[in-house]
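The chain below stands alone and is given as structure tokens, in the form predicted on its own.
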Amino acid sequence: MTRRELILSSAALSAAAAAAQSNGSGKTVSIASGNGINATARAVEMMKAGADTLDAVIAGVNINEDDPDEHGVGLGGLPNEEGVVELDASVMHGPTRRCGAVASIQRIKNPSKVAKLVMQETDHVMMAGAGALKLAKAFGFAEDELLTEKSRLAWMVWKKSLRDASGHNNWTDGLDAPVKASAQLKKMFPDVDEKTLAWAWQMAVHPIAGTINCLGLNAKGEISGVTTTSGLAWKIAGRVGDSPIIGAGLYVDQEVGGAGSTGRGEENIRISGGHTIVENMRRGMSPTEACLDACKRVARNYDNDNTRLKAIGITFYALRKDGVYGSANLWKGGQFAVNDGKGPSRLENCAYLLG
């Protein structure tokens, strides 16, 4: 080689290296849903600790699939209307641009990591029902009843709320008289506190959307994410939502960024959330930019008529490689989860499209 050559490919590796380094932001970020202030903390932890970003949040999720608590994703969520819990889970992972997803599973209380499981395993990208509980098996995880005695108390309680156009409902006692739903839950459970049943009462008729979305950005700019959910309270068995929709519920590209979503997965669906938001921050938008238009997409299918958008609720996420995040929502009173690195994880104010 000669001494030109040899300058010009030392040239060369410094440019690359160069290059290499301009990819990554030099930040670790990871935003989330508002049920996600453990996640982001968990997710940052690891990634600084040279985790690998999609390791790093589905380790973040774990804590809320794990929770029987947290009704709206994993152990403990919100059946279908037969009783039985279902759940719904999708990862990307930036860096391979792999993805995998899970739906309908049953019995499992961690469909995060069956995800992956589909994504590392197979060369499929979803598996849904019997069949993804049956490789979940063949791995190892073991099943656990999903349905805790509090949510199987929410179910019941929603059963009992069914009223037909006479009134009645044959999952009562009969005696359809008008009285105060108070009194007559305790008559129904006698043994549940007031404050349990008060809180399966707000269950059954506004239950909750669930889900969680959580986002990570290492210092290289790797970039990773995931959403798991035990999706629609009430919903008719074999439902699925946007959760485990690649390009809806979740979407990553390494060299733009990632987007997710919480809320009414239909309407998401519809517009291909996640997606959009990746090539609207691709286009040049800024997160909460891109994820304002997600919101505005869903208010035009309903004409922007607010009287009929008050029965949706719908949240977006994004996080750019350059470690820019946004959360928008459709109305007002939204709030995301940011763990930026640099101390504990907070809770941040969404956008919003309509007061």
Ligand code: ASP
Given for the second form:
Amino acid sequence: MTRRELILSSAALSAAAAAAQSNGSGKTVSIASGNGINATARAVEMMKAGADTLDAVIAGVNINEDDPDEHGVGLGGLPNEEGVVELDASVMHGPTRRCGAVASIQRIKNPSKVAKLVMQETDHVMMAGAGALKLAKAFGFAEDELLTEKSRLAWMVWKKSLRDASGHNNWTDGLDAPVKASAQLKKMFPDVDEKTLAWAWQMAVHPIAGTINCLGLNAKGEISGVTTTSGLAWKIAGRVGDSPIIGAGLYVDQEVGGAGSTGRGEENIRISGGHTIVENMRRGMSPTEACLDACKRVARNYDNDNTRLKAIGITFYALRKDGVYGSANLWKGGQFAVNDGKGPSRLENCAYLLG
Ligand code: ASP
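Requested next: the structure of the form predicted together with the named molecule (the form predicted on its own having been shown above).
Next comes the full complex, and the chain you just saw is listed first.
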């Protein structure tokens, strides 16, 4: 290439970049569920450095997936009722309008990366169980034991706290009353320290919902998203939630924006939350209004009966192509993570339907 050609081609590239820029808001933004402070920071840092929006959000949630102390996602996720960790994830790439998902995959700590593999390397959109694991291994993914000692303990406490109609449990040493006090637990787990035991009891009784949904928008207006989870703790083996369902746990439309959800997936699947929110935004609702509408649809499915809705925790997140974002929780009190490209990530309060 001559010097003149080089100057011309760089000029053409800058013109193309400027044209692309004019399609976007010039804002670099990432939002995520409340556990996404680090994920959004990493996603924005990578997008600013020129990374693809999907690579950026996946790298963001990999922080959560790799953390053994995060018990709703990846390594250390709480297992199914048989003590096996089964993970779900989905990805959607706005610019190419492609997507991929994995459901019930075992032994791979980064299901978000396997979801991208399904998108990129196969002619399919969704793979499950043993087939998804085979695909990941074919592409060099390493298998890991995802059940950590802490998660195993929480699972065991849960098993020992179950009772049949006569108050019996085969997993306890002849105790016939429901486990309540830590003294009883201490007898069952003499080698475990009080603090860990208290944590395990909390996990057994009120397992955390630790899914992460992360959406990313770059200055050119390109947008992508990812959702990854270990699903509901103590689920029946093979249960699949909303996280890997394109249109429920995640949806992105390059023309409009992206949306995702965390919480009780069964409710989200019933309303196709991700798709509903994006379509709401297409018709003119703000991201917050669009998320609140999804909450209303969940409530309507229970005839707005608050006594039944009390048992449901669910949150929606939305990021519009112009950088405006929002989130809504069914109940008051939730927070979500935001990085607007101007500094560190922060938590903002979710709007809510029921107080
Ligand atoms: N949405 C996830 C699922 O239903 C769980 C969660 O977010 O806590 O699998």
